[in-house]
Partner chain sequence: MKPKPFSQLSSKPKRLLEKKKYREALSALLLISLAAGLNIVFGYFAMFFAFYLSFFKWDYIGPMEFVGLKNYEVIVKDIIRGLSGAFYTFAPFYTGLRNILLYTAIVVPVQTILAIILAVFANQKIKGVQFYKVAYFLPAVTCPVIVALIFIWLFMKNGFINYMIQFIAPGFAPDWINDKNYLLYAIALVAIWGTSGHFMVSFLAALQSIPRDVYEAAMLDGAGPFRRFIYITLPLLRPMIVYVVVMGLIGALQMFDLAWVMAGSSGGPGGAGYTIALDIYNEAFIKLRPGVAAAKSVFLFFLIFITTYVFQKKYRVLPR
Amino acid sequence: MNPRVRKRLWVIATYVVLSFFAFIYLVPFIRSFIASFMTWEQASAYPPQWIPNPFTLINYVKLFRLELFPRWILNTAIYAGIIVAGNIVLTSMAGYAFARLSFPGRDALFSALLALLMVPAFITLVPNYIIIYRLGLIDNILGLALLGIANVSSIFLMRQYFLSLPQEVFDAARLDGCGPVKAYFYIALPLAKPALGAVAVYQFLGAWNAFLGPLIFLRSPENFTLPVGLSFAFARTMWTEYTPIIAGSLVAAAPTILLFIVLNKYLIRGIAITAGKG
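Can I see the structure of just this one chain, in the form predicted alone?
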């Protein structure tokens, strides 16, 4: 077989397989989108129905009639914004220090940080709650955000990126009298835009969709983030009204979907960075 034909067939087969798995992953989203225009009786019917009959907007009407719905969106945006800003500043500094500075115990400290990745998040809930309680920041968006303004995986990603930069650039800057701080601000940081974009996207997605942390640390309905607020608004004594929650989840997913489409290259770059130089 002609090598060019063989290569083309291989590419076609690859796209077919990838398209199949992409469709499998999209099925729950498609099902949620259809169910948001159904009554709960129809959405929960078995076998599943794929055409709304009758077609209804009642779930979205119930959602937008919620008095606190705009407040929950604002709270979620503030929370995600603090998380993103904190991680961009703090993890880029930490990553630069671990990659380009020499100090006693650097490698041991970095190994200890990486070990934290193996600790399940729920194990730290109690000590974190005690800390935030003693600071008087329970039921406060700022207190909740303080727990996530520096992420170990983001530090690792930034370190990997800074290690991938040519050493000659930093040597030339040092010969010109540029110290470590100036090298960070004028050389490393401008060159790290792809990595910073990846950190921003990952952290925004995690903070926007966070549920467990806000559920534990926030108490007042007016302080809830969107995922917790939706669960609170449509939970009944003996049952839960799921179709408005599905509609709200789709509305909440819109910013993350848009962000993924716009900054998809940074996500791919982030995966490439973590697999790079160690």
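A quick note: this is a predicted structure, and the numbers were derived from the prediction, not measured. Numbering follows the first chain given and starts at 1. Just so we're on the same page, rigid core means the largest C-alpha set that superposes within 1.5 Å between forms. Compared with the form predicted in complex with its partner chain:
Core-superposed comparison between the two forms: CA of residue 47 displaced by 2 Å or more. Comparing the forms between the two forms, the C-alpha position of residue 70 differs by less than 2 angstroms, with the core used for superposition.
Once the cores line up, the CA of residue 247 ends up 2 angstroms or more apart between the two forms.
Form predicted in complex with its partner chain structure, per the form predicted alone context:
Just the single chain follows, nothing else.
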């Protein structure tokens, strides 16, 4: 076969495969989005229908009749905000110290922290519940956030980033009069914007989507985050129709989806930094 024809065929085959998978990964979102504007009667019709008729916002209206729904959005935002802020401050400091300062036991401590990535969350669940309980922070977003404000993968990401900066810049700063702490504020932190951005986005996604932690550490419905709230409110027995659940799911997922679509290049590249540490 002519190599040019062969190449053309290969490209076409690639597009076919890529598009097939894109269909599989996207269709649940598309289908949900369309159905959220349908009556339940139409959304549950067989075979599936694709054009909302009548076009209705009733599902969203019903959703916001759930008194606590706005409250859950707010709670999730507060939780995510604390987690992002905490991680930016704490893990950039720790990552900098692990990467650029020397102190006794540094490598051992870092390995010990890294090993926590391999420890399943379930083993620490009950003890942490007891600790937070003893601190009187059960049913409090602060108590929940305390568990996640110094994420080990964030520390790892920050450390790798600071290691990748040239030593000479820090030497120059040393000669120009920066001690270890000054160098953190004047040199390391301003240079770490890309890594801080990555930490912020990953931690935001993680906090916004978290389920197990909020489920256990938050007790009263008005303190729930979105995933916990939705998982209870949308217990199937409570609803005769499913379209408001779909609408609620889409509203809850919208921030992460939008964030991802805006930052996709950045995010996909960022994974490259964290991956492969094993």
